[in-house]
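Only one chain is shown below, in structure tokens, and it's the form predicted on its own.
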Amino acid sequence: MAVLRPFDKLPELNSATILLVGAEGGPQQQLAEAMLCEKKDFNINIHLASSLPLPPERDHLRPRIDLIAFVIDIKSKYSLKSVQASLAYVDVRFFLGKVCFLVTGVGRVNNCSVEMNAIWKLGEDYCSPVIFCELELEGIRVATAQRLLRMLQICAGRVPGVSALYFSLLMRNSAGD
């Protein structure tokens, strides 16, 4: 069982790496392309995976992962099940601010196959922010890409005075308070 660990590799100079897990296909690829098109002052590595664990044979070539975004398609129960199964392959230290759940397809709530309570519970159980978006609309995809880039920048330690854990606490849902 190859568990992803946040600090098992040294960081690369002037770069950050994000891993997008789940909901394979067009929207995930389009989000990655939107992130690459954004203006930034550091190099970005984007890895796409439909589920975890990642293949161990290329582990020595893989850079340190600074942020994991689990992509859940609200129209697919399989997407949620895949993300839930993948969570077992993530070290608990990642959940100290280096994980978020990205829920796509929220513009079509009438076609929803996944319970919203299950998604909120997932974010609460893993102490990770839940971000809702519609990746099929270009404007929202670009805004989501910008948001993920800012989160990645913080998780990679490129923002002085702000840690990933502190930022994650700011992003938590305060509705229950």
Second form
Amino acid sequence: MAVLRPFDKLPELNSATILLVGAEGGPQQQLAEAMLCEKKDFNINIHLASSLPLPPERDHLRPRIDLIAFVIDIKSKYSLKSVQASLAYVDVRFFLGKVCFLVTGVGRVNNCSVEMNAIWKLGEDYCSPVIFCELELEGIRVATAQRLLRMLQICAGRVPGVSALYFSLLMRNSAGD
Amino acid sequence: MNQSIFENFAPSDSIENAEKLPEMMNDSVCPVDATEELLRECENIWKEMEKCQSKLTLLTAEPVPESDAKVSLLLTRMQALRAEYYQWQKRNPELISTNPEVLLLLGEEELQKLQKELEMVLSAVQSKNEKLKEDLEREQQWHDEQVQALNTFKEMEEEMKKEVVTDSEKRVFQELKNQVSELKEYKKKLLNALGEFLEEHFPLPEKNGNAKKKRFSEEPSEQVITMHEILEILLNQLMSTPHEPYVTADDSFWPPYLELLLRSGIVLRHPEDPNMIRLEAFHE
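Mind pulling up the form predicted in complex with the partner chain next to the form predicted on its own we just looked at?
Shown next: the complete complex, the earlier chain at its head.
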């Protein structure tokens, strides 16, 4: 099945899975490593993909995906286009709080080739939070990893009383909607 | 459709307890019946989940349409929120477990978590406090410096004001003094020049004059004053008492000089008394 569905499999015990979709590169790998280094009390699986749809051969081996983070590099228009193309392969129900957009490369404003407006519009249209970061800087990378980890906890249902939808509402309000 | 998604909601936090089970199994204090109880609970929950999952797999995938993505998403969100809301309404608080060991362990864990979080808060607040203290000190220093600078400027302003005032007064005074001294100099020069001129051209008549002169000077033994002195007397009289400029022309005034002065209009006779003369007031 080409389209990713949020609840297509039973969850695994004591673990959560995040899927990072974005153009291949060092930052994604480094972010994944930073997330693995964080202190946590459950197992995480990090899957990296450059675009959707995911190859169907390994579908049965893949665990249930709890959070999809689309990584957009502000320096390349191509990353934005590929993310927009991949969005067509995500089920509607994922956008109820299980998707977030990660925008990297904001440290170099003069190398921007993607408009801020386009990114804001993307976040608005898909009702998902947009997190701006600079993955090349160690400190910000660690902070982003911590944020993603927290979001993953919530999206996997490991925080009692807070559902992914509820959390996404909180994120939206804080962005000054 | 959305109801079934959110039946997953209730089991998700029971899964939390199910996941605590492996940790507690390592604890040898826990008696067998407690673990058995928990295991049974977990099995039940898992069965429920499998039921829900089977319902979910029947749902077809719905990708987001390209156009009107926001509208369809917002509609879905609204439905989902409503479903969640109803779930919350229906829900009653449930007991985790009545087994005291389980509760004890859970309580310990919670308290430890709480302690860690409070410690974090404490350290964050302390560091913030320190930073604020440093900022305050810095600002205080800056403020003091500014106050000092202000005071210095004020003093300077005062001094400069004073200087300006006295300076202008002094200057004027100085100028007047200069003028006065200049005039005095000039007056001296004029008087000297006058004296020289008079000495040269109007000397005292000599005692050994010729017969003609002897005839006019009937009393040569009498003291005759110089032209200079005559003019001085007349000038002083005019200047000191302008209302009484007349001087008695006695015999000390050598008559030829007197005649000369009268004829040239420098000196005038009193209209009623021929012996009184005065200096013509050239300055009026």
